[in-house]
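Below sits a lone chain in structure tokens, taken as the form predicted alone.
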Amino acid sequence: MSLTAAVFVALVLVASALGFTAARRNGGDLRALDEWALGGRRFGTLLSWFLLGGDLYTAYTFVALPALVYGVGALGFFAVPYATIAYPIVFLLLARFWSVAHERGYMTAGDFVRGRYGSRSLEIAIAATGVLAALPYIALQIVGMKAVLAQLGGIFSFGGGAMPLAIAFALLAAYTYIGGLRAPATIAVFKDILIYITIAAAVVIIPHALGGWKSIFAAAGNALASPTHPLPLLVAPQMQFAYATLALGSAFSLFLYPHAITSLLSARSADVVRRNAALLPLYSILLGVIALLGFAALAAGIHAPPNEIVPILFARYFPPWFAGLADATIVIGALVPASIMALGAANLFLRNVVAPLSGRAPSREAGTTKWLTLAFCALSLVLVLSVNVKFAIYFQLLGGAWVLQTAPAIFFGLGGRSLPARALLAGWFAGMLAATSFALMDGFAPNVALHVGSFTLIGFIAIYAVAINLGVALLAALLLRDRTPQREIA
């Protein structure tokens, strides 16, 4: 085994080991359902810091970001305003989302919807959304951990990464298995501080290897403009409009998936929520320098399929043993996330699918919640291996459309009046059926040109689904003119 593989395996399976030491910090009987999968909502500053570091800096972050950027140029920096854009949204309307959910003990966004609309279609509808939008971006940490295993080789290569990748897996599961949301909380910390290094010494080593910053940005323009990869440097006059809807749709999206929501409702306090939404922004510094190396592969000259530069660029220039930490990086960072949205997917379909469906109270139902978690992730495997997207990002944008199609119930309700549960059941079935055609159009790609006679409006489809979605649910609003009192929430 190579220097670079020995370092890879050994910091997996610290990273795995801290997972299974989590279960037994901080007591809790991890049967009960809000102990498994929430913590027991005892996360304070630091660690829901780490959590939501870990919870939404990912495989994203690290390899379908670079190689966005990689393929179609500045258009994949829309993730950098994206990130900051999300937190004011959290400090304003998500930490009240908190503060209700604690009082009313709910644990997942159809809890909050049943209570608020009292309508089991619309709490349904919203949960099966929110495990629809899960499994791509479960994918996407796939796709990230099979591009690194591609670039070790070997026996990491066998079988295009299947076994390797069933191991990881395999010991994914085990660990959430046992100390559910513990588990990936207590290696986030790991993962973060693995993150900072590898970006303080790639920002250092790989520009001073390819001549400095602007050595990179000449020559990345250069083979951006060539004759096979005619793409400018800077957005394009005609992409502006895409690029500032996928940064508001990825906003408003990024904290309604269910991991996100997971995430939030196990801190101890409104205020840690707060605290987090002012201090995460910090991490966009990282998005914008991570992005930085899609140029850079271009400018190293590097032809290969875009989910594969960033590994590529850590073997080329890193030392085999900093290489082989690099790779466990992105890897831990994939894991990690994996279970917290396997584990909020599967906490969101038990008690908000199944639980309506068959009458059943799943207050203490940890054990179903774990075998849902362990298929969640196997049906994300089977969406990687059956479904070829051009960027491995097409998977996570296909899921923030589907997930922000449940924001008109969720921000709604959070005020004191709302629109009718039916007309959001309306409107959310038209945004829904919007989304999924647009995403089929052209092979689940992002963004959807719109002709009007001469005029051509280029932009992110969850966008237009969201407005389908409004229009149509005030249009139900006036047909329907349900004069129901709403329920008042506290």
The other form holds:
Amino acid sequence: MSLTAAVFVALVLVASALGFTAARRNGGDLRALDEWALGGRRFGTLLSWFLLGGDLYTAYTFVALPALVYGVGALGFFAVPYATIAYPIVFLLLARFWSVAHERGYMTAGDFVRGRYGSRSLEIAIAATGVLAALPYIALQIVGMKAVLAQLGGIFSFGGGAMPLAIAFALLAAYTYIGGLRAPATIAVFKDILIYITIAAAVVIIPHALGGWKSIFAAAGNALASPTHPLPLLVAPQMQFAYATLALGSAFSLFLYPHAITSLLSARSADVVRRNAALLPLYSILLGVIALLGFAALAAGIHAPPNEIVPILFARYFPPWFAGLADATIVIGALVPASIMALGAANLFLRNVVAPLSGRAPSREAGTTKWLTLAFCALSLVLVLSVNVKFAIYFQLLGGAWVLQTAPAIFFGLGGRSLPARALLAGWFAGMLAATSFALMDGFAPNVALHVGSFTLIGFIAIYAVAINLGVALLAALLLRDRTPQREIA
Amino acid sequence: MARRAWYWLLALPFIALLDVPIYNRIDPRWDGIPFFYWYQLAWVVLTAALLGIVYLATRERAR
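Same protein, different form: I have the form predicted alone, so give me the form predicted together with the partner chain.
In what comes next, the whole complex appears, and the chain from above leads the way.
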């Protein structure tokens, strides 16, 4: 085994060991769902910061973002404004969501909708959307791991990397089953330290080796320039609206994903959430630096599948032992969010889809949720090993557009007055239909051109779909008001 | 100042980052990095600072 591979294996094992011992720390009865799935809602500012950071800035981010910049140039940088404006939204809206959820004992977005609107159909709609959006997200974490394994080669890429992936996922499923949210929270601390070390090294070593940022940008600009897009270091004028709507739509949907809500609700107080809104942008700086590695790969003249450029950069410019550390960072960076995603989706599915359909009250015990978490891990692994990676990426993009359709019910529900449940349900249905048809119509491109007379506006499909969603919901609310006697929705 | 008034500070990142034409340019560069990139990275830091200010100004109880 090479030095790179040895360091890689050792660090992944350390992370797994941390996951397995997490259950024993901090006390708490892990048979209770609150303890298992939300860590007893006791996480302070620092642990929440690591957990949310580990949850939102995932392996897929670290692989796909440079890949996007490598492929399309400036447009791929939209992740930076997205990961910036998300935090005022957390500060203003999600801290309030935390308070309501804490007061009423809600564990999921579905619980919130049931409590707020008293509508089980709206609850099922919102919860099913979250579960559907989470599955391809877990699958993409595995795509990130695959890219690293391919670069490591040898036994690691044997059979398309199926064997090592299955082992990594068995470890992940086991420690999540045992420790619940405490397992990824503990590993997240280790993972984030590795990430900061790796990125700090990358930002010093790689630009230095390539003659500084000035020559990286010059070389990348030349490599990407084409007759249709002569200035690839900037956003083409007709794509500026798409850039802004991609950032805005992604920012609003970020915290509607089940895994984000799970991490959010494990915070000790609303104050912890607000403080984190101010501290989490630190990761967004890393995100920007990582995105720029896409240009570094162009300047280095790397020709490879876009998803593999980051591991290739590591292998080319880092000493072997450090490349092993950097590769382990990406794989551990996949295991942490995948664990939270499987856990959040399982909890949401059982409480807000299965329980209302079977007419039973959701359980206070963790038993069934633990088993379903294992099932979701297995399902995502099968998804990645059996279907095309491109399909997983398309599905994830569509999932992002879908999850934004739950925004009206949740964000309006935070205020004193909201729309009636039936109006929100009609809007949700219209939005889901619109998002799906936009995606199918345009071969799963994230943006769609809207033609109004001779005027064309290219924008993010999620934003167009949510506009339709809001329009239908408001119209339905007006119609319902005329038909039913005036009733205050409290 | 009333608590609500402070919240308006948080509108600034939205304006600064969603109005793409204001920063979609190469010059002035900073250490070789085009304006488009360092402007957006600078707003990450500014947004964190604004959130910190609003947090301290609107914090309940404390002191």
